[in-house]
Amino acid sequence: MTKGAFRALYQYPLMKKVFLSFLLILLPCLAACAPQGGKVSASLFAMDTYMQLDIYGSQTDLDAAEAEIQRLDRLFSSTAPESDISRINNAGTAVIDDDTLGLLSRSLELCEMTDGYLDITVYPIVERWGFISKNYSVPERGELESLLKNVDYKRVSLNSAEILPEGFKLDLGAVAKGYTADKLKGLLKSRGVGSAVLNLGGSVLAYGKKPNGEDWRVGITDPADTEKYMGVIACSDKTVVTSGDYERYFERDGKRYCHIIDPKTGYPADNGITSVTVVSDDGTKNDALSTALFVMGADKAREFIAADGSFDCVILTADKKAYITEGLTDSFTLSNTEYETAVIRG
C-alpha cells in the first residue's frame, strides 16, 4: 500500500501487515464534516482475526460491543478447549448456549440452501491441510476420500442427544463473524447508538450512516494486489462480507492452496474466482454465501444469485472480470479499470 493511498483509506492497525478483505474508505472531508467528540474506537484480536470498532457513542457502548465479541468467540471457537463447539467436537454432544444453538440451526439451513457448498462439518479436512495448526501439507487423494466420509452437514442433529456422529467436527468459521455482526447491530440499536462502523476482519457492519449523513464507503481489496482496492461500495445499515483466496494460503511446488475448502472434493477451491463480496442486512447469510459462492465457481454462483435475488454481490475472477448484481450498479464505483465489469440480472 502506498503511503498516499493509505491516507485515503480507513485506518486499520496493520499489525504484522495483516490485510483484511476490506479497506474502509473515509472521504477526505471527514475530519471537517463529522463531529469530533462522539467517536470511541478500539482494536482487538478475536475470532482469529484483527478487528477495528468505531462507534459514535459512549465508552460504555464500545465496552459492551467488545464484551459481546469476546463472549461469542468463547462460544464458537473450534480451538478453545472450553467453547461450545470444541465440547461438541470432543464428545459428540454438549449443553450449549442459546446463541450456539441458534447459529447451528441457521447454519444448517444455509448449508441446505447452498446444496452443501457450505458445510459446517468440513473441519477435519481443514485441519488436515494444516490451516488450523499452520503446519501445511498436501494430503494424498486417498486420505481425503477417507476424511470426506466425515463431512456431511445432514448428519448433524440438534434434536437428539448426539449432535455429531463419531469422527465428525464442526467449524463455524464461515458464519461466526457474520452472526456477530448481526448481534452487534441489535446491541447498538438497543443502546440508542445511531452511527458505527465495525470491521470484524472480512465482515464489515456499516451501521446507520456516517455522522455527516452520508453513506459509509467500503473498499474491496484487489486480490491481485492486496495493497490496493478494486472498487468501492457505498452503503448504510448493511453488512458487507468478503471471502478471498489471498486471505490465507500456502504454496507447494509452485501451486497455491487457499483456505477455502470445497466440501464436495476435500481440496481448496480452485475455479478461477479470487474473491466474493456479499452485501445485505443479514450478516449471517452474507458470511455463509461469500464462502459457498466462492466454492461454486463463477457460472453456478451467477445462476444462484440470479435465482435468489435477496442480496447483492461482487464476484472477482483471476482473469480480471467483476460480476456485479444489478442492485449495486448505482452504489458501486470501479477503482481499478483493469477489471471488465458485467451485471448479474435476476
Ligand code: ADP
Contents of the next structure:
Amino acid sequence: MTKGAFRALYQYPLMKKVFLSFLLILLPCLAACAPQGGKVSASLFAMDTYMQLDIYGSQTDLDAAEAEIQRLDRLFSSTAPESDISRINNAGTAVIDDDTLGLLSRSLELCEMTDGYLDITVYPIVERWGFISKNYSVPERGELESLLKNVDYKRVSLNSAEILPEGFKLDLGAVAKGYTADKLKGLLKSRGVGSAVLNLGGSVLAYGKKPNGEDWRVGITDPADTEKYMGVIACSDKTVVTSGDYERYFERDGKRYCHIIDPKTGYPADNGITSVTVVSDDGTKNDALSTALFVMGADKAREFIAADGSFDCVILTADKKAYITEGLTDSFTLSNTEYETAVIRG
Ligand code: ADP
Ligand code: MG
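So the form predicted alone is up there; where is the form predicted together with the ligand?
Up next: the whole complex, starting with the chain shown before.
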C-alpha cells in the first residue's frame, strides 16, 4: 500500500475507529507483558561476598530484592560499627530490629540442634586467626584456650537486659545468607514473582521453576578446582547452601587454615571434608547445617544426616569421595568422575 493510499483509507471514519481501538487494546497489553515476563539481573557485593540475582519480573522487583539484602547486611554485619550485631558486641546489649532478634533466636536453636558444632559466639576465635582483618596468623594453643572461655552460645540470653556476658561476641556469618535467602523468597512471593534464581555467594535460592517449566540446575563447585563444577543438582523451590574450605583461607608452612572453626578446639576444621552442600526449603537451617556438618567431619556428619532425615546433602572430601543423601540420587548428576559416590541412607 502506498503512503497516499494509506492516507486515503485512514480517512474513512470506520477504519479510523477500528485502527484506534486496535491500538488502545494492544498498547496496554505490551506495557503489562514486557516487564513481567523478561529477565532482570544484578550483580552486587554484600555480606562480604559477590552475589548474582536473576529474576523473571520487573526492575522494581529486582530493586526491592537488592534493597532487602543491603538492609539485612546493615543489621547482621559484625564489622559495620552501627549494625545491630556490632552494637550488641560493643555494649553487651542493644535495641535491635525484629529480623535480628528472629535470626538470633533461630540460630540459638540451631546451635543446640547441632550440639554446639555451630556456635554463633565464635567471633573472638575467628578474629584472632585474622579472618576479619585478613591479617592472618597461627595462634598458640594456650591463647586459643583462653579465648574459648568466651565462646559458648548457651551464655547468650535474648530475654534479659544483658544479651552477652563481658568479652563475648556474636558472629552471624554462618547463617546470615541462608536467612537472607528465606526473606527474599517471601519478598518474591509477596510481589507475585514466579521464577528467579538468586546466588548469594554459595547460598542459592532456586525459586519456582525456569520460565520454560524445567528445574533449575545448581552447580556444586569442585573444591579441588574451583573454576569447575563437580556435579549439578536439578531442583525447584529449594535453597542450596554450600560451605567450602576454598571460600576463605590462608596458608602457612604448606598447611591450609580455613574460615570454618571448630568451636570446641578453636582450630579451623581440618578433618578431610572440603565442602558440604545442604538442600531443603529452609535456607537458614541449610546454612547453619552446612557449617556445622563441615566441622563434625564425614563420619559424625553422616550419622547426623541419617538420623535427622529432614534435608538433603552432598559431602565432599579431599580424597575425592562424594557422600550423597538418597533424596538426591535422581536429581544429582556427577560431572567430575574422579569422585567416587556413596549414598547416605536414613
Ligand atoms: P561462607 O560464609 O563461606 O558461606 P559458612 O556459612 O560456613 O561459610 O560461614 C562461615 C563463617 O561463619 C565464618 O566466616 C565465621 O565468621 C563463622 N563461623 C566459622 N565457624 C563457625 C562455627 N563453627 N559456628 C558458627 N559460625 C562459624
Ligand atoms: Mg553456613
